[in-house]
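Encoded as structure tokens, the following chain is the form predicted on its own, with no partner shown.
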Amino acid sequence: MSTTNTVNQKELFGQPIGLYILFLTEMWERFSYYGMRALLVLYMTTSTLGEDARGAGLGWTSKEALALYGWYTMLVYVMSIPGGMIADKLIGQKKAVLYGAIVLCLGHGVLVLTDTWAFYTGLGLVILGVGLLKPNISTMVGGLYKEGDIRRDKGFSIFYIGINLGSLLATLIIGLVVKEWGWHSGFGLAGIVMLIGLVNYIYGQKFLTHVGNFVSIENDPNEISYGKLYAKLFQSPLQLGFTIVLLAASAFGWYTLEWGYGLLFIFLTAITSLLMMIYKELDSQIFKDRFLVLLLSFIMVIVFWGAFEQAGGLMNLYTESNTDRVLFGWEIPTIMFQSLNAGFIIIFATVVASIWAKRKLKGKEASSLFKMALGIIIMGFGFLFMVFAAMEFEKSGTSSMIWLVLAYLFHTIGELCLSPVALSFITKLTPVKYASLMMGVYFAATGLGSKVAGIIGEAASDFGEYAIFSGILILTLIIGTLFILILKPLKRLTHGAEESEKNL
């Protein structure tokens, strides 16, 4: 397992200096990830003849490219689960982040090569690297703060700025590099910035001395391995029966859909079984109740990202084909609209966090569950503007870009209410020995939301953008409102996990 901070730390602007080390590490990791993600589908669908300065691509069809892209983006997040388990049981969060950064550098380095084997190998290494780094660096941020420290949520919001600053820089820079020097120079740049992140992390170890260290507790009779948990499944009729039902559904999915979905369902069945056994083995009702609330909060995570990730799919296509993008005689490239989300986050992250902190100090409702539910509702209202855009397009054959700007603004405010708060919420409610695993489950839920987003986006070809945008609006409002209605009983089940927060 990994330890958390138990001593005073040096501070900068009221936050531990270690936060800024993790901020920069994550920023460069996200630059490398989002930069490569922006290139991936375009590279795969570019002709093997290399008809422009970017050079030859793989020459795949759009369907082939999007299929691989969908699985890649999901696996990047799903691998956070084994990444968290490795940290919890073998090496600790600190080393997991270090090894993940190294593997990422290797992956991007391999992608510089033009051979087909290098493409698949590089993607595989990137998936493994992100799986090790992503959940554990977020857990380390939580470990910087003592229990009850009100600065925790604001610290996660600052950390979140690093994520989106990396995304913003990647969106603005990588495309220009590829245009001048070709696809593989873009992959190489992603590797260079990841190397910068690795150097920063190694340099900053002196500020992370008491965070994320692995402590072996093999002789602790209360410590139960994941293997023993699975073994105990056969002594638990209810959990075993539910697992068998899920396995049967996985087998059905294997034969009716495709083998990839079958493997995914089997993996999710294994994780679900593990979570059921963890719940059963928790040694107090307080921990059981908190664990249950945490699992229920993942429903909001999946719904949120299933709607939010339309930005990279359906909304992106809508921008390209249905939106008037001309501003002062210059047509704005579609990809630049993807920068709105990251830009808005950098502008509003600390503002939103400060508003919530002030509400908390005044005794007003500011629980994590309330923030997350309100975040879904606010993000959902962003689709109201997309409904207006679709209505305008049906009338005039085009729609104003102002609808997109407003939609991204509301999506961003909603994201700031949910995503960094959810990261912080996990570190508050999860038993320490399962902290990295549950952070991995959170990112897996994010990945599932991304997959849901793709499925919803595909439906637009049958039902039209107006129907899809309206449906998302209604669904998000229902889910967000439902969680607000059951807020009081859910808060009781957290047993005051957030009530003791104060300035320390």
The other form holds:
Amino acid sequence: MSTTNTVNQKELFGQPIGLYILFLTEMWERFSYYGMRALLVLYMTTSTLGEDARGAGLGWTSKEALALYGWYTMLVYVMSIPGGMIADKLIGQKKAVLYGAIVLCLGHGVLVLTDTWAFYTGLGLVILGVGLLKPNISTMVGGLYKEGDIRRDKGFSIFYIGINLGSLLATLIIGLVVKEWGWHSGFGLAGIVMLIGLVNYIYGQKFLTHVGNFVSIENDPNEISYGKLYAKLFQSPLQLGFTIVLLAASAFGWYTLEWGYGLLFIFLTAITSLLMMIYKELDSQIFKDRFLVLLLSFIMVIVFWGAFEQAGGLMNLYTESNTDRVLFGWEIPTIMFQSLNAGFIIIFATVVASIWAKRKLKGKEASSLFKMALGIIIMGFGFLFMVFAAMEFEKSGTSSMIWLVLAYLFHTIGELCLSPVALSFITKLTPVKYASLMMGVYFAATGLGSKVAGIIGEAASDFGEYAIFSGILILTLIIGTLFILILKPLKRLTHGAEESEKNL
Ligand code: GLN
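In place of the form predicted on its own, output the structure of the form predicted together with ligand GLN.
First the chain shown before, then all remaining chains and molecules of the complex.
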């Protein structure tokens, strides 16, 4: 297991210096991730003839491209579960981040090559690299603070700005690089930037001596082993019964859908039974209740990302083919629209964080669960503008880019209410020994959301964008409101985890 030893450390602007090292590492990692994500569906759907300066693409249909995009963005985050487990059980978070960064450099490097094998190998390596790096760097941020430290939420908001600074730079720069020098230069740039992230992390180690270290505690009687938990499953009839039902459903999924879904369902069954056993083994009702509420909050996470992740997929394609992108005589590259989200985050992150802080001081509702539910509603509302865009397109054959700007604005405000808050919430509610695993489960939930987004996006070729955008609008508003309605009982289950926060 790894420990997140939380001793007081040197500060800069009221936060531990280690936060800024993690901020920069994650910034460069996200540059490479989002740069690549913005290119992906466009590269896959570009013809193989190489008709413009961007060079040849893969010549796939949108449906095929969105299907692969859905699997890819899902796997990237689902791999956070093994990534978190490896950190907990074998090497600690700090080394996991290091190895993840190295694998990512390799992955982006391979993508520079134009062969098909290189495309799949590169994507595979990126999936493994993000799985090792992403959950563990986030857990390390949580480890910089003691329990009840009021700086924690702000620390996560700052970290979140780093994520989006990376994404903003990537989508601004990679769009231009690809326009001039072609797809593979874009992939290559992502690799170079990841290398900068790796060097930054290695040089920043002296500020991270207290977090993410692996400590072997083989003889500790409190130590959990996943193997033991699975063994105990056979003595727990209720959990075993449920696992068998899920396995049968997975087998059904394998035969009726495709083998990829079958494997995914089996993997999810294995995780669900592990979570059931962890719940059973938790030693107090308080921890059990908090664990339960965390899992319930993951439903919000899946719904949120299921809608939000249209950004890199369907909304990206919509921008490319249905939107008038000409501004003052210059056609804005599609990829650059992806920078709106990150740009808005950088502008509004501190505004949103200080609104919550002010409300909290006044004793008004500012629980994480409330913010997350509100985040779904605000983000969902953004789809109203995509409905307007689709209506305009149906009428006149093109749609104004203002709709995209407004949609991304609402998506971003929603994201700020949900995403940094959820990261911080996990580190507050989970016992330290399960911290990396639960961070992994959280990211896997976002990954499942991405897969849902891919499936919804694919359906657009059958039902049309208007129906899809309206459907997302209605569903997200309903689900967000439902969570607001059950807020009180949910909050009770947290047993005041957020009520005792103070300056330490
Ligand atoms: N945009 C955020 C990031 O890249 C959240 C992504 C997610 O949780 N799926 O970190």
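Superpose the two forms; the largest set of C-alphas matching within 1.5 Å is the rigid core. Note that the structure is predicted; figures quoted are calculated from it, not measured. Numbering follows the first chain given and starts at 1.
- Superposition on the rigid core between these two forms places the CA atom of H184 2 Å or more away from its counterpart.
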